[in-house]
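Form predicted alone, single chain, as structure tokens, below.
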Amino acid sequence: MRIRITYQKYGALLYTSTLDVQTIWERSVRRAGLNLQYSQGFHPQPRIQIANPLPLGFIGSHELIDIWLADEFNSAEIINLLNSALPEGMQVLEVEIIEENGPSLPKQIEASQYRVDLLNTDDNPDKISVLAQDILTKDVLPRVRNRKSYDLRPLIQALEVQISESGNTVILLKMPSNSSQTGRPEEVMAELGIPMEDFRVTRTNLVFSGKYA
């Protein structure tokens, strides 16, 4: 059976690698009790798919991952197993049961929304929001990452200032996230003159394309 877990990810495991989140999974699924299913071939390898990496630092409200399991459970089982064996620091909300052959997760995620919070309390919301609007009216943001250069306004799909219950700035953003493109918001704060110390960010959602949505 393939399941498709949503879960959390956040505290000490914000500065996990990829590769190590998937061992977590690996290990959790077996303390479970859950067998996994293997691929084919010389080298077997757990069938286990990420959606799409979380960058290092961020928090993750709501990820997700395809895991095949050799045998049958139901959604609930599955749920409660998990969260006894699973670290502290990453938690599952939801167990889907899905086709087994069906589309390969990665390729179903077209872009990411996230959340970031600004730590600063000076930070000015009224500022904030009219160099928002600027970035939104221009049709060329050029930057460089990585020694290249790139246009970083088509990456911004949607940007909105808003003040949460608490009084705070919060920056909602939605940005590509698929193999021909990707979002970085750390590259739109830049844009808005705030440092990397001064703000936090969760990715609340994945968002799938319009062909499997």
Contents of the next structure:
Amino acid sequence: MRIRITYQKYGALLYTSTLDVQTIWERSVRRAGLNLQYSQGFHPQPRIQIANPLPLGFIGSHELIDIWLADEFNSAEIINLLNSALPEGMQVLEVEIIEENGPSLPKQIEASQYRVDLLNTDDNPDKISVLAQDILTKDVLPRVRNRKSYDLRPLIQALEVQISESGNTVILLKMPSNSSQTGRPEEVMAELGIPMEDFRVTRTNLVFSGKYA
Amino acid sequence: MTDKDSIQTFLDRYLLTITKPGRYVGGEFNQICKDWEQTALHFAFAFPDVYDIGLPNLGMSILYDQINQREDALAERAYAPWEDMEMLMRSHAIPLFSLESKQPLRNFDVIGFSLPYETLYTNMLNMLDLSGIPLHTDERTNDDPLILAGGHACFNPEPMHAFIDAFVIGEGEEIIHEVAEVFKAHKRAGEPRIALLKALDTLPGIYIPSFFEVEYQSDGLIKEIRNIEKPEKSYIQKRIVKKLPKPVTNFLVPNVKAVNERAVIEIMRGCSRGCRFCQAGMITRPVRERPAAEILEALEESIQSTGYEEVSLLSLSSSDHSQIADIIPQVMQMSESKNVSFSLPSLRVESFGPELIASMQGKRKGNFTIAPEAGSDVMRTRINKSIDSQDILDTATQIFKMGWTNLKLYFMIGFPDETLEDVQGIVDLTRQVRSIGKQLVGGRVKIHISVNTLIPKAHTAFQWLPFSEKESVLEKYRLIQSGLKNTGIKLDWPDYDNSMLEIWLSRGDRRLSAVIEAAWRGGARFDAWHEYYDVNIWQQAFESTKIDPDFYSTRSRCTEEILPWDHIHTGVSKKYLLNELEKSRALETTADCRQVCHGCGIQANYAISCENIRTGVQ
Ligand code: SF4
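One more: the block was the form predicted alone; return the form predicted together with its partner chain.
What follows is the whole complex; the chain from before opens it.
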């Protein structure tokens, strides 16, 4: 059976890459006493699909993964089994049993929504709002990454500056994350002149493309 | 803010600015976090290399498990920060901290350093320094943690004597509890530090270097090693456990890559073969086997508790386990049914029947490894490796017949009385193995040989021998290289200078403490990493301390000489080692002592029967 898991990634797990997250799922499933299905062939691979890689250091509050199990259990049982087998920093919120042969999960994802929390209390929200507005009025935003130049502007699908309940400045972003384009929140932050150690990014949502929504 | 909070805040802020930040956060599955305030005794176990290397260390896993099993104690871990993290920590004045509770290491009661090999010494000093703990034992006060060290390198503790309060010589499973009890009583009584050291000194297997004094002659040789605390106690005998305790199964499962990620069950400790160059074989005597049922159960339990996709059996010579023929097929079966892979290193040609090879057929994918050690039958007699070239060729034939194509062979040069013919034997044997492979598996055959230079180690029959001169080593390598030309055989050998550090430190005396410190101050770190080890720093350290490095490396030692480690006893007598050296010269072998006891000293010194202890009859 194929299940879609909604989970959180935080704490000590922030620094674990997507490749290692895949290993963590395989091991957690084994510890939970569940059995993964394996692909056919000479080097059988466990059938796992991570929706979209979450960059190192980002909190994931609604991450998705599909796994194929060789067992039959109900969702509540699976949630319990997995949560007792996952390391600290990863937690299952929801398990949905889905169509075994439906479309691949990564292909369905179009974009990501992020929330960027600024850590310094002396950040000036007004100044940041002005800078953000400035970015939005521009037609092009040339940047260089890994010695390649590209235009950041079309990758910013939404950008909003807010004040959180606790009074800190928060930036909300929507950027593409699909096979043809990936927007990077830290590039927007660099454009706003805020260094890496002064903010923390949470991916709050994965946006499905219209076709699958 | 408490220390702990400021460390957490620092990590949250800055970890993303360095490489592999996952090394510094802990949080592994099976990590044990106890309440700091509610727990009386705080142990930290520290591995002086980077997290990825240190995490799989079995010795540390065992001690972590032992201490955390106690109600009254907690154990946490620390590893050496990589250079970018070290710089970051120093620039923010962040002390070295434990991964579990993010407590500064200096807040612990006891810090136990794991020293399996000598090239970790400078990292250990760096970790003390990063912790804000005085480097030298004589500068520490009651407010500083007790600095313990254990592991195979501690069988010659002298080069590190200035930095370590107490060494554990030998096996740690039982003594660590005795240390905990002594510490608890000490803490309750609030006595001065010296009282703690005196109390520890009563535990068999504990070596307090500050209680000993070494006097030198004008020629630099040792005149006398004496105990100034208790003159009647002239030596420390290594600690052994008579029965191996239940193996650890709840291994820490890292969230980022480590060098080994698998569940490892030690199936046997010690080795009865008596290879004359092998330090591990001497210092881990007597042999103790774990029963097959316990091994199987532990493997299953460890898969369950770790979720690892690979299991492995560990020992110096797995094929010598008396139940190995039962164990391997059962493990193979279990690994198949549970969808995990299985690796079994350290099989020996001499005890390696075709059935055993056949039973591992499913494993054909990887490399197969054979360690002939020497190229000629004569040299194998000298080193007491009881196989001849024909055995090796037969085994290779078996292996190729079973379908393996990649074979790795381990050799050494620099043995006593070695001739160029012996070295030529390496070439001939390797070429013969290759032609067998060609015949049986054709062009797919891949042979890889690795040739190391013998390091005559403390507590072996070869401990008196010099390390080979550079010219002679290079001549031998050139011979091998030209002999293997155009054969497609891959040849590895270590850089001569790269081996020097291990030689100096493993054969050194107390005067090397100053050299190690000077090297660390000169910037030496991560000496176990070839790309970081800088022989120039060490040469300068020797120069600045006016110590001659050759005194420890290429000088041959006379058998009357007092060796720096003579007051550390492994249970194997010096007389036995000397006799082994003479037998090597006389081209005599010593049979595996499971057949007949050669009186190495173990039975006498521990008042045990090796036969009973091996199989667990108490
Ligand atoms: S005492 Fe005898 S049987 Fe025991 S380890 Fe030594 S030689 Fe072997």
